[in-house]
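What follows is a single chain, given as structure tokens, in the form predicted on its own.
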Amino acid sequence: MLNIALIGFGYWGPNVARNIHANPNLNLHTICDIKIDRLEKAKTIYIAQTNYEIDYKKLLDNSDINAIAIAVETSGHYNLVKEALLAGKHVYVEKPFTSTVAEAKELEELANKLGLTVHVDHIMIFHPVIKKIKSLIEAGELGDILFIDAMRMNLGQIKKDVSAMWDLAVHDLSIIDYLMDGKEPFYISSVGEKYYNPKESLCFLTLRYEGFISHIQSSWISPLKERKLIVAGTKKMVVFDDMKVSEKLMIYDKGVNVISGENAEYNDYAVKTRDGDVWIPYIKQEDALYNSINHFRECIEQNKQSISNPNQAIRLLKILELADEKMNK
């Protein structure tokens, strides 16, 4: 059984702790946080089932701990991941991986040199609906992909160390990267505004890929909470609405047919839309975070690369850095 220690029990840390604890092949060895009140909260949940620590360096010196899970602000990722790797620990870290591409490349090189697993929690690629969409694309059910639209917005939680794009759009960028086998955009356009915050709280990102385009909207200042993805192909189109309790994925047999040949009438438009059936596939309910953490475990035990490894994270960070440059202009 692998022993994992968690650094950070703030906003997302409790969810990570819960899913590590729920995995029968993992042991939540220690919860670490510099804030006493957070540790006291953790103690009311796990009591004597785990250990509690203020100083994270004691985790690095503990030979019983195999891996470190990091759930702190993005600005703290680089130093913590580096120290954990140098201490010989495998690392699970929240998204975004680091604050810069340069930091990510350095950590990737270090992990490869030391033969350690780094798993960046691009949680959405472990969602059962996203895995279903991936299978539909691979089977040719959707045809050629025309566009991918994503909308991720709500009122809060406004973060000061990253923008809404770095916090929210990174989910959708990881989905596109996963669905399209790591394809990278050749054109990026972005706009944003810094409402109530030193970083952009509202962002619009447009990407052009070979064969398709994508538009991603990220907002912390919306009255509505939206988590929606549209993937449109030449054969079928799908809509994933993650805010629905059930029936999250809808598959539309809709599209456009080109009119050609001698039977095409003069007044007919060049193309006609096609309406077909709509159906909801059965998808077994799974916890994406549990799947992500379990994949991390499997990668350590089988000595293999995570599908959300540093190289994938670097592809996403390149997009985010260039989008920042465009916005700042």
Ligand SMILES: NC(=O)c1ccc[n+]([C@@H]2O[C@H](COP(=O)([O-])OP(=O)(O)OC[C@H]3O[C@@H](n4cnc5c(N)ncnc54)[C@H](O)[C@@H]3O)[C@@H](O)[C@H]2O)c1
Given for the second form:
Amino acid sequence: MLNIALIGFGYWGPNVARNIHANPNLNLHTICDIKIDRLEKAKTIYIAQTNYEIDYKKLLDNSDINAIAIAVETSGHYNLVKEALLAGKHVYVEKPFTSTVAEAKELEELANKLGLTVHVDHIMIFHPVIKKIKSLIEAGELGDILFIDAMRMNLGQIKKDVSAMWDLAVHDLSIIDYLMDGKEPFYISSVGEKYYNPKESLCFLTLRYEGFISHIQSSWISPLKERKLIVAGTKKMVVFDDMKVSEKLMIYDKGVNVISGENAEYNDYAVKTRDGDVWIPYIKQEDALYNSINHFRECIEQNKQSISNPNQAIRLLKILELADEKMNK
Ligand SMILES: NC(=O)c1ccc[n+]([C@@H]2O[C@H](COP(=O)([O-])OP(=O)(O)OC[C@H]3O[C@@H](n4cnc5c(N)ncnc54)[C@H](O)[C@@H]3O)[C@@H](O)[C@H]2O)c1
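Shown: the form predicted on its own; wanted: the form predicted in complex with this ligand:
Every component of the complex follows; first up is the chain already shown.
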């Protein structure tokens, strides 16, 4: 049984703790937070079932602990990941991996040198609906992909150390990376505004990939909460609405047909839209965070690379860094 200690029990840390605790093959060894009130909160949930610690260095010195899960603010990731690796621990870290590509590359090299697993929680690629969309693409059901549009907006939680793009669009970039087998864009454009924050709280990112284009909207100042993804292919189009409780994925047999030659009524060719059936496939409910953490466990036990490894994170961070440059020009 692997012993995992969690650093950071703020907004997201409790979800990580719950899913480690729920895994019969993992032991939530210790919860650590520098804030006493957060530790007190954790104690009301786990009582004597785990240990509590205010100083993360004590976790690094404890040889019973095999792995560290990091759920602190993004600006704190790099130092903690580095220290945990140097202490010989496997690392699970929240997205975005680090604040720069250079930091990510350094950590990737360090993990490889030490033979330790680093898993970045790109949670969406462990979501059952995203896995279903991937299987539809691989089976050729959607045809050639034309565009991928994503919307991730809500009111708050406005962060100080990252922009809405680094916080939210990173999910959509990880989805595109996963669905399109690590394809990288050859053109990036972005605009954003720094409302209420030293970093952008409203961002629009446009990407051109070989064969398809993508538009990603990220916002912390929207009256509505939206989590929507459209993947449009030449044969079928799918819409994933993560705000729905059930029936999150709709498959549309809709598209555009180009009719040429003698069959075109008036001209050389005709372009006609095609409206067909709509399906709602059955998808077994699974917790994406549980899947992500369980994948981390399997990678450690089987000594294999996570599908959400630093290299994947670097591909996403490269896009975010370039988008920042464009935004600030
Ligand atoms: N995967 C997801 O869908 C998802 C969702 C939300 C947040 N996140 C990520 O989770 C991370 C945390 O976000 P949050 O919203 O919970 O932040 P938060 O500010 O609410 O919580 C961070 C906690 O970490 C603690 N902390 C910071 N440095 C520490 C240290 N050195 N030692 C011990 N404790 C320390 C703080 O006291 C705080 O309680 C971020 O990287 C964020 O991007 C991921």
